[in-house]
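In structure tokens, the next block holds one chain alone, the form predicted on its own.
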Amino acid sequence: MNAIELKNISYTYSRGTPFERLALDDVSVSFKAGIITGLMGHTGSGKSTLVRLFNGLEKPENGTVSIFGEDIWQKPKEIRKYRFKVGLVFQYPEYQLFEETVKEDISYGPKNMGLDNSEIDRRVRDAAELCRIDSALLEKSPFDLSGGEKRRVAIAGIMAMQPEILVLDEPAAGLDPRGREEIFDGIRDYKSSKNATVIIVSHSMEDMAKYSDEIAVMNNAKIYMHDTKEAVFKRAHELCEIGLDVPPIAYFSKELADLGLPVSESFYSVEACVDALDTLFNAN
């Protein structure tokens, strides 16, 4: 089953004004349940608008948005339930922290769900563990934390609601390599432990190559391609034409293959290429 299905979606900003801009143009796309899908595209391609439709933060002008087969706008008064099914983490979510302690910030969402205190406490600790937040930090002020720690707290606040679908807009933007790895490892662990569907908006080809199963690419308010990451990255020249690129390691592996080494041309992570070279050299 598809976790999310959009059919013939259109959305225009500032319609009828001099600032009118078409953000989504008759978009139809499905996101499979239980996998990580990367959503990519140049700035202004429509990515952020698309994800705001998933839980009803925006309503399309035309078309339908379905979550696990249910049209979320069929009963507008019930739209709130989809905001618990689809957890949306905006870019730079740490700017939305406001409670006195880390624990209170993470528990804000579960409290709004009407859960009892024991369940809230369990979810807070579970989310903190997934996001690599030390239990000693739970009683600290979130404003005393580092940038990476704040980011993990904000993401934990969404994970604590245990959404069936987790959507993140540039979750590792601005972080150092270690911070990026901690964020993405936590996301991957959430997907595995909750059997969740994850959609990640990102500009980083390297991150998408490492963590995603499929990739959807947007261009000019439309879905340009949507396939496995291997199939998408093989269309490198097309990605370059729309302002994107494949990971640098892919060019390196192709050069090795061009030199006659028995190495695949389709490596998109450093780890996979290193393992292949290690096997090759040890065999000789």
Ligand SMILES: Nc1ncnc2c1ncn2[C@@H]1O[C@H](COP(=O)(O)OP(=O)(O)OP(=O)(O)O)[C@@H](O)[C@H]1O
The other form holds:
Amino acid sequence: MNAIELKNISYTYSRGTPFERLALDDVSVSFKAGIITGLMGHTGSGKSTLVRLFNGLEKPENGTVSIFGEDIWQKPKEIRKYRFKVGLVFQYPEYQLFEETVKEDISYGPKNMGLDNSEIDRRVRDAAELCRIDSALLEKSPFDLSGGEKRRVAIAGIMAMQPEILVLDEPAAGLDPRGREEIFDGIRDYKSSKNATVIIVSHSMEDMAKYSDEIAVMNNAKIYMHDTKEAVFKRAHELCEIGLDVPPIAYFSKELADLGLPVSESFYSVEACVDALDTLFNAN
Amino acid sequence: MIKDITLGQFFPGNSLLHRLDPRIKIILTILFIAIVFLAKSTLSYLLVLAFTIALIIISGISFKTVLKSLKPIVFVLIITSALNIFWTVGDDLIFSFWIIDIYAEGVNFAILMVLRITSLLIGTSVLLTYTTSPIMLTDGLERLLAPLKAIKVPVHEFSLMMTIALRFIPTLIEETDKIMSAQKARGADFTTGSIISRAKALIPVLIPLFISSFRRADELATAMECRCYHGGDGRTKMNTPHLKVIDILTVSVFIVICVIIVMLNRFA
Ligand SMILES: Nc1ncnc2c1ncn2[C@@H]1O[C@H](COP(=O)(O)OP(=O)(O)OP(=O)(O)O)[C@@H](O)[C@H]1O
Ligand SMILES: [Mg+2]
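Switch from the form predicted on its own to the form predicted in complex with the ligand and give that structure.
What follows is the whole complex; the chain from before opens it.
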């Protein structure tokens, strides 16, 4: 079953002005339910634009967007209900915080869903826990937090709506390795506890090697590749051509194989590398 | 929606109008307004119309773009012409029905009025906003008003404030759009409900917007101080524009047209 299915989607910014720009060019792509898909591509390739179509924030010029098989633009008046099915975390979401306390800010989404107070409270605690937000922080003002903490509060604000599909645009941009890990671990926990579908826009090959199951690569307003991460990383040469790269550790794996060492299969994450080296040493 | 505003937007280019000195362009705009208001006869109106079209062609901006920028005033145009058509009383009755009397003078006047407003708007935008970057514009204004410094008017500070305000309008629009989308993604609803509930729905947009504006103003002030900005006194420009032959020539052309219009008025 496909969670999201796009058919022949095109999108142009500032149509009819000198600044016209085709951001999506006849894109057809579908995202499988229940897995984490990484959406990659160099700057300006159209990732953010694509992601904004998933919950009906933008309307495509032509083509259809379906969520679990339902065409979301069938009844434009009811578009709001898809906002709760597809939770979208924007690039730099910390700038959208506005409430007096962290707790109230996280409850903004659930409140808009019209849930009762005890359910809201339960969801806020659940989301805060997933995003590693200390319960002492819940009563603080969101403006007194560090950048990384603000980011996690903003993500918790979406998770508290418990969307079946969670889409995050560069959730870890500008954070240190520890901050990135906390955020990605939170996303992974959300996926497994809610059995959700997750799509992460990211520039980091290492993060995607570690956390994603499939990878879709965009180039020049089109989907360029879409496959399992292993299959995508095998095409290192093509990735380089469009300004991306494979994780550095993948080159190491290739070097080992080229030396004729019996590494069972190519690896893309540090953990897999350690395992492979372990077996190598034990074999000798 | 918000991002589709073209009124008052700069279109980069390299036409004759783009290359004129901004001071001259401000003067030309004043002359153009004078030309439009001086025109009183049909013949002089035709000249104004031709002149406006000539300006659009010289600026290299497509007619489509220019016409699109008129959209916001279509309503004003309709009301003005309706008022003129139905309320002008003349000698030449051309249509009469029930309590409605329409005179040829009214129709005539309505057409002239529409022409006047559109050419005024198109002419000033083509001369100034479409072909002059906001920075050039305020720079020209500052230099034009420089003599007022003698009577202690803080011309430089005013023009700096204007530059900064103009510079941040697109940024603010973009930011508003972004925050609105982000809150919509959290289920905010700006379009339905009573006025009060809609106004309340704007709070989650306004607060982040204010906070980021203050942060931005603060950062800008710090950045300016780091570069030793200390106000207008003793400050020189990196590129001081000098008047060129073409600048003088264009002003002369405008003055000549002014004179011709006045003469055409007599002939009608
Ligand atoms: N509001 C806008 N108005 C006009 N053009 C836009 C707008 N937003 C994006 N674009 C253009 O559309 C193209 C795709 O932009 P998009 O934001 O989808 O890229 P992206 O893949 O998310 O890039 P990044 O990795 O830098 O976030 C870019 O070329 C950009 O210049
Ligand atoms: Mg982006």
